[in-house]
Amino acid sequence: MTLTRRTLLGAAASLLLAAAIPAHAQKPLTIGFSQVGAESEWRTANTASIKDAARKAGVNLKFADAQQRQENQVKAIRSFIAQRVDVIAFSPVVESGWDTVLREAKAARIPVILTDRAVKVSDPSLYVSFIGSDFVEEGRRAARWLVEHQKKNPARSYNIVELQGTVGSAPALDRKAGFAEVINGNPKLKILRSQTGDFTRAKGKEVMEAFLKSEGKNINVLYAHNDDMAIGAIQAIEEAGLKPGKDILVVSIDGVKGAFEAMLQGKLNVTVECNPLLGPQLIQTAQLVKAGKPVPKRITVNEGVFPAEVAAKEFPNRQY
């Protein structure tokens, strides 16, 4: 067979294949993504992961920053519906209040994927999959570390202050529940105060200052729902003339580089990992959904616990 004939046959085959593929499948996948905001190192890394994965996969990503306001996310989702994107994905600011807008997406036959945070809806079919961490287990892991630490100092009791995440958000509710589940009934561990720091460094510092004014030296443990609040609280502890990591143990969640730097300085005792690099899983799941393939309703990421003792070894491996 001549080269010219091979080329013509190849071109004909390509045309037949293209004709057999639906028109929508020949277009780049378009995803509308609504992000919570940019309140922390974790969130910044999460956004970067999603944008990078979309770029590498040739996906058209329409990105909206909700600035931690649910009404902004609802507006963004409705905009994505109007634009007829292929898939809508979002990390919800809070758990509740999504039924109406998700029904609108379902009526428009646009599948919805949740990332990082879950929602509470009356109809689970309003979203196809949730990709993220087990926040309850993260709270348990933080508490288990503290329980084991207390066992090494059996004569000592620990008074805890808790910096909660955004009120009504899945990680705040679940990390609080998981932590409480493990320490409940332990006479050596007591939560003195618990208040939201809204997942931000500035608010974490502000609330910790208030805790120190009201409870003073009664505090010997800080449990923060994320590293950024913990880092802000560390500043407040130092300004009060106390030593974070020694006078007040600091236990937090996320595992960002800032937490490892604090551990290397002896100011933070342990961080429980919450992996933000969800971009590749999100893009792959969206591609499968658009192709009509089945996907798991719940996709969990693998994570670890990093006490200060391993910070020096682990720090060079951190990607966020």
Contents of the next structure:
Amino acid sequence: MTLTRRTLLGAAASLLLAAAIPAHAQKPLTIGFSQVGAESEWRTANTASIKDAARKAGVNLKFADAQQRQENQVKAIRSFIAQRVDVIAFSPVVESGWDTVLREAKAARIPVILTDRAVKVSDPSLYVSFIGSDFVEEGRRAARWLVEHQKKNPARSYNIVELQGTVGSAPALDRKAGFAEVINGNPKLKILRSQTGDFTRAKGKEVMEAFLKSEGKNINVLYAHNDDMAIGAIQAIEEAGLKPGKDILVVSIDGVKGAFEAMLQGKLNVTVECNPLLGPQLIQTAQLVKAGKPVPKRITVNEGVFPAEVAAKEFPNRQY
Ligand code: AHR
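I've shown you the form predicted on its own. Could you give me the structure of the form predicted in complex with alpha-L-arabinofuranose (AHR)?
Let's see the whole complex now, leading with the same chain.
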């Protein structure tokens, strides 16, 4: 189903959160935030949303860019602990390996909020809340679009190449799993090759070139775990003398403006939305935590699916 608006529910929940914050808790607080990096258009929008929400709320934001490296995030978290920030927030590069540093934050009594990506930890009390998308569902949505497309062309079978996100990251693991869950057992849909493109355009192009070299015209579909890799791959497809969106269907995730531009040019077939505008929810949650109020352990985001047919109508509404 194509969703074109945020649900009223989401807006009401935000208002409720804001109303629940007593005046004394609205005074400036310090948040240490460790960002994944600047690997994609999505990430740029996510960083801007967090910085903007912090500025508007008068929050003292200590921002650290981890350049896609877990060890940089661990260092940043330790530095936030040493600085005695009120709240630590981070978007974990990868899913595992956080127990030790999160135990240190807990021992220092500094609450931790996860944004965008989840972690796998032995003790869930090591973080207070996780705000972000359902990546498994995003993978399912991408696959469901393909299943529907295949049903409209019942005589055809589709060979798929998959560009995975960063190895060990929650969106790469979950988007792969969600997609596989829907297509597994479907004799008309087969994954030929699957490799990481690290969520970047440059890597997406490079890996797609390799796919094209080894599989050539056997490839009917590209499934990219994000729009940036899809855009890089589109370039590789064109350079190989093929038409992206036609000779090779392009299915990706994020819903950034670059993907809409590609859809308007007929080069990308569908993008599944992953909303990066998490800043306001992060700041509100941090304020509630600081005020000692309970917060939901899991805060999800409402998102849509945008096939190329709706791109022209939706493009003017896109905020990122
Ligand atoms: O964690 C969200 C993912 O990270 C986005 O889909 C991708 O573009 C980003 O790099």
